Each structure stands twice: as structure tokens, then as C-alpha cells.
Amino acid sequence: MFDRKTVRIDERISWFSEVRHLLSPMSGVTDRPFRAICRDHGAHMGFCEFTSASGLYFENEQTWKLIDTEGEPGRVGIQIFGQDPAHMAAATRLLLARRMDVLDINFGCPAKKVVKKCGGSALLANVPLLEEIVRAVVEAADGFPVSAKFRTGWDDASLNYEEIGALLQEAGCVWVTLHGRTRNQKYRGHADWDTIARLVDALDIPVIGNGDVVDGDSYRAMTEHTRCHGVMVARGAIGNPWLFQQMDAVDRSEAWVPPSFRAMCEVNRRHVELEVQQRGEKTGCMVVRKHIAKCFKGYPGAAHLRKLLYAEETSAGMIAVLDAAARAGDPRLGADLVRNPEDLAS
């Protein structure tokens, strides 16, 4: 239904012609359980949490745990960041043995802890180093497809996204993702979709749009405005995997039916189980809270339900609360039924 720009798709990623809905790499968010849930709801591709190339290079155990793709079904990408071309190249060579469909370079993260080390979006202010890094990664990849994600510039006075986009295309990236904000904006204000539209017009390779897509209407609006190949979503998907269903409904010109309260509880139940399976009881229960907070936001009785869920220290307790609320069909009623998780074991 969309008038998307016709683009040149590299034969190494012929499958990318059908990829329209992507889950962005997010630190502390896009682990394997969340990727699985988003994929269940229509995400065409997901990315691991973005990873330090230097951490991989120095064999940091915690860093390598973020690369949890072995045996993962569906399309999955790995994203690395760093300021040392040698470390970025070495990490690339190490990652070639891992399960992935593309290796992405992070030139967009605005977090201070990344930027102060001249990684992520800091490189938008140092184009020669950015170019050295991307060429080192593409060479080390030895024919494996490389993509990149970046922002419009360091600040409004130094917008250089068209220069960066042309550089990345010429250096061999198979596609690029543009977040329509500067580094100084971080996540404030509105994403400038005009910048994405101009980059789509300027490049021959696919451009993925990113920024402020939170529902089917905003997905339609961005795609129509920019003619981008696809859309990558980040914060809008936290606690809301149904966003991918909304995007799919728009593509199919179909009405989207929001999930029932029971379905919301069931998805969160599965998320708890998957996180505990991967991370262990304590950490798994903590990680899923950020998703629960977003999922039920605005739903009548949500505050009461969240309070009870957050009070639980075990996955069994959290699941008992969710199951009771689902059976009642109302967080204000179902949550009050829980006294002792063991009472609900049957």
C-alpha cells in the first residue's frame, strides 16, 4: 500500500526485501526473551543488546553473554560500538563464528558512558575516525553483510547525516538506519522525519527509519512521509510487543484489534518465565518489571496490579498474581485474590 522507494538490495541480504519491522538494539532490554516475544507478535528482525567491541576483544565474560543468538530462529542482528578501529575489526572477526544475519555498527547511542569514550554518536563529530572504523569492520567482515545505525548529527549546528549516509554506502554497508534526532537531543522533542526522507532520496541502499513510531498510525505516517524501506522501533516496543502487530495490520490494510487484558497477562507471564530461565530467579524477575510497567500503563487498576507484582520476589509469586488477574479479567479484582501463591498452585 505504500509508495516505498525502490532500492538496491545486496544479493547477500536478498531476504531483506521482506523485512519491514525491526526491533532496535537496546541496552538492558533486547535480550533473547524479549526478542522472542516481539518475533511472536510480528517483528521481522531483532537485535541483541548493543555490545562493546573492546569488551569482546578482551574476552569479558559479561559482554559475551549479551551475544545470546545460538540456535535463535528468525532474523537476528548483532550491534557493536567502540572507538578503536583495531578492536572493532577484531570483534568483527570473533563474531563471524556467531549466529547472526547482519553485523551492525552503533554510531547513534547518545548515552554519556558511551559518548565519553568516543563511541556511539560521538563519532558523528569525528568523521575521519568514523570512516576508519566502518572500513575496518567491513574489511574484517570479509564479505559478511555490515549495516550501521546513526543520528542526524551531533547537534542542530552540525547536521551531517547525508554525508555520513553516503560514506557508509560507499564503504560497503548493505543498509543504514537513521534516528531522526541529534545526539544533543537524546530522546527529547520530536524526531525529524524530513531528515529520514532526504536520506532515502539520497541513497541507493535501503534506509530504515527510526524515531517516534509508537503505534500503527505513527508507523503509517513515517512510512508515507519518508518512503523508507522499513521502520525500526525501540522504546515504543517496551512492554508493547503488539506494536509489531499494529504495523503488520497497517501493511495489510486491516483493522487491528487490541489485546484483551487476559492476553496481556499471558504475554507477561511468558516473559517472566523466559527471563528467569535465561537470567535466574532474582535478575529475571527484576528485568521484566520495566516491561510490566509499560504494558499495563493507563489500564484501569494498573497501579494496584503493578504494586502487587513488584512486591513479589519470586517468579511463582508474580505468575500467581498475573494468573489471578487474568482469570478475573480485571487487575482491580484479580490481583486482590492473591494471598499466597501456593494457594493457586492447583
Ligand SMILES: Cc1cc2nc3c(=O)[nH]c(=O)nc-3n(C[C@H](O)[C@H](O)[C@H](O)COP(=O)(O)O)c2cc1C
Given for the second form:
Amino acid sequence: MFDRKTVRIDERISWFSEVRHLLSPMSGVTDRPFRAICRDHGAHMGFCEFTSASGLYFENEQTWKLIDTEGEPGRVGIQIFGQDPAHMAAATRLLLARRMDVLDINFGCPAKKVVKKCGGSALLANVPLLEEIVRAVVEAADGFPVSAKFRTGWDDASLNYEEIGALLQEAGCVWVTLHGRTRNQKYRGHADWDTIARLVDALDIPVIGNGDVVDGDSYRAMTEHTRCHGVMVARGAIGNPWLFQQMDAVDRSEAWVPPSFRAMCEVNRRHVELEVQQRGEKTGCMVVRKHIAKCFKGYPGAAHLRKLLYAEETSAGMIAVLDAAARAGDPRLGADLVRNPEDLAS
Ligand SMILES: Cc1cc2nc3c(=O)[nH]c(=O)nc-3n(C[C@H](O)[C@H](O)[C@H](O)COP(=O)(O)O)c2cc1C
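I've shown you the form predicted on its own. Could you give me the structure of the form predicted together with the named molecule?
Whole complex next, starting from this chain.
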């Protein structure tokens, strides 16, 4: 339905022609359970949270734990960051034995601890080093597809996304993802979709647009505005894996039916179970909280439901609260679901 730009899809990623809705890498968020939940709701591809190439190279156990893709169904990408071309190349060689469909390089992270070592978005201000890194990774990948994700520049005075995009294409990246913000902007203000549109025009390879897509309307607006090959979503998917169904409905020109309150409870229940399987009882329960809180935000009684869930220290307790909430009904239909805990316990 969209007038997307016709692009050159590398034969190594012929499967990418139909990949339109991607779950962005998010540190501390896009673990395997969340990727599974998003995939269940129609994400065409998911990414592990970014990992330090040096951490992989020095065999840091915690870093390797983030790469947990063995046997993962569907399309999945691994993302690395770093400032040392030799470590980036070494990490690439190690990762080739892992289950992944693409290896992505992070040139967008604005976090101080990454930038001060000249990794992530700091490389936008050091183009020669960025080039050395992408060439080292592509060479080490030995024919395995490499992509890159980056921002529009370090700051408004040094926008260089077109130069970087052309460089990445020339160095052999199979696609690029542009987050339409500068490093200095971090997550403030709006993503500038004009920059994405310009990059789409300038490159032959697919450009994935990223920034501020939170529902079907914004998905449609970004795709129409930029003609990008696909859209990557990050914050909008937290607590809202239905975002992928919304985008799918837009692609099919169909109306989207929001999930029932019961379905929301059931998905969160499954998320609790998966996180606990993956990370153990304590961490699993902690990690899933932010998703649940975001999911019910804005519902009548949401604050109370959150309080009840946060008071639970075990997955069994959290699941009991969610099951009771599901039984109690849909607050949008007027049920005063969570006015007091006794209602939920019944
Ligand atoms: C909690 C959090 C963690 C993130 N971690 C990563 C990461 O590991 N790698 C990456 O490329 N971008 C990361 N990002 C940036 C997002 O992938 C995305 O580019 C940005 O949030 C803009 O998209 P959005 O408007 O859909 O959220 C992170 C963002 C958030 C909010």
C-alpha cells in the first residue's frame, strides 16, 4: 500500500524484502522473553540488547549472557559496540558461531559511559575510526551480513548522516537504520523524519527508519514521509507488543482491534513466566515489572494494580494478581477492577 523506495536487497538477505516491522535493540529490555512476546505479536525481527565487543573478546560471562539466541525461532540480530577495530573484528569472528541473521554495529548509543570511551555515537564525530571499525567488522564477518544503526550526527551543527550512510553502504553494510536524533539530543524533542527521508533518497540499500513510532498512525506517517523500507520501534513496544499488530493492520489496510483487558493480563502472565524461566525468580520478577507497569498505564485502577504487583516478590504471586485482574474484567467496560486488593483476591 505504501510507495516505498525500491531498494537493492543483497542476495544474502533476500528474506529482508518482507521485513517491515523490527524490534529495536534496547539495553536491559530486549531480552529473549521480550523478543519472543514481540514476535508472537507480529514483529518481523528482533534484536538482542547491545553488547560490548571488548566484553565478548575478554570473555566476560555477563556480556556473553546477553547473546542468548541459540535455537531462537524467527529473525534475530545481534548488535555490538566498541571503539577498538581489533576487538570489534575479534568479537565478530567469535559471534559467527552464534545463531543470528545479521550482525549490527551500534553507532548511536548516547550514554556517557559508552561515549567517553569513544564508542557508540561518539564515532559519528570520528569518521575515520568509524570507517576503520565498519571495514574491520565486514572483513571479519567473511561474507556474513553486517548492518549498522546510527544517529543523524553528534549535534545540530555537525549533522553527517548522509556521509556516514554512504560510507556504510560503500563498506558493505546490507542495510542501515537511522534514528532521527543527534547524540546531543539523546531522547529529547522529536526525531527528525526529514533526515530519514533524505537518507532513503541517497542510498541504494534499505534504510530502516527509527524514532517516535508508537502506533499505527505514526507508523503510517513515518513510512509515507520517508518511504523507508521498514520501521524499527523501541520505547513504543515496551508494555505494548500489540504495536506490531497495529503496524500490520496498517500494511493490510485493515482496522486494528485493541486487545481486551483479559488478553493484556494473559500476555503479561506469559511474560512473567518466560522471564522467570530465563533469569530466575528474583531477577525475572524485577525485570518484567516495567513492562507490566507500562502496559496498564492509563487504565482506571492501573496505579493500584501496579502497587499490588510490585508488592509481590514471587512469580506465583504476580501471576495470581494478574489472573484475578483478568477475572475481574475490563476496566474500559466500567468494571471498577482494582479499587481494593480484596476485589482482586476473590
Ligand atoms: C532503554 C533503552 C535502551 C536502548 N538500548 C539500545 C541499544 O542497546 N542499542 C541501540 O542501538 N539502541 C538502543 N536504544 C535506542 C533505541 O533502539 C531507539 O533507537 C530509540 O529509542 C528511538 O526509537 P523509539 O522512538 O522507537 O524509542 C535504547 C533505547 C532505550 C529507551
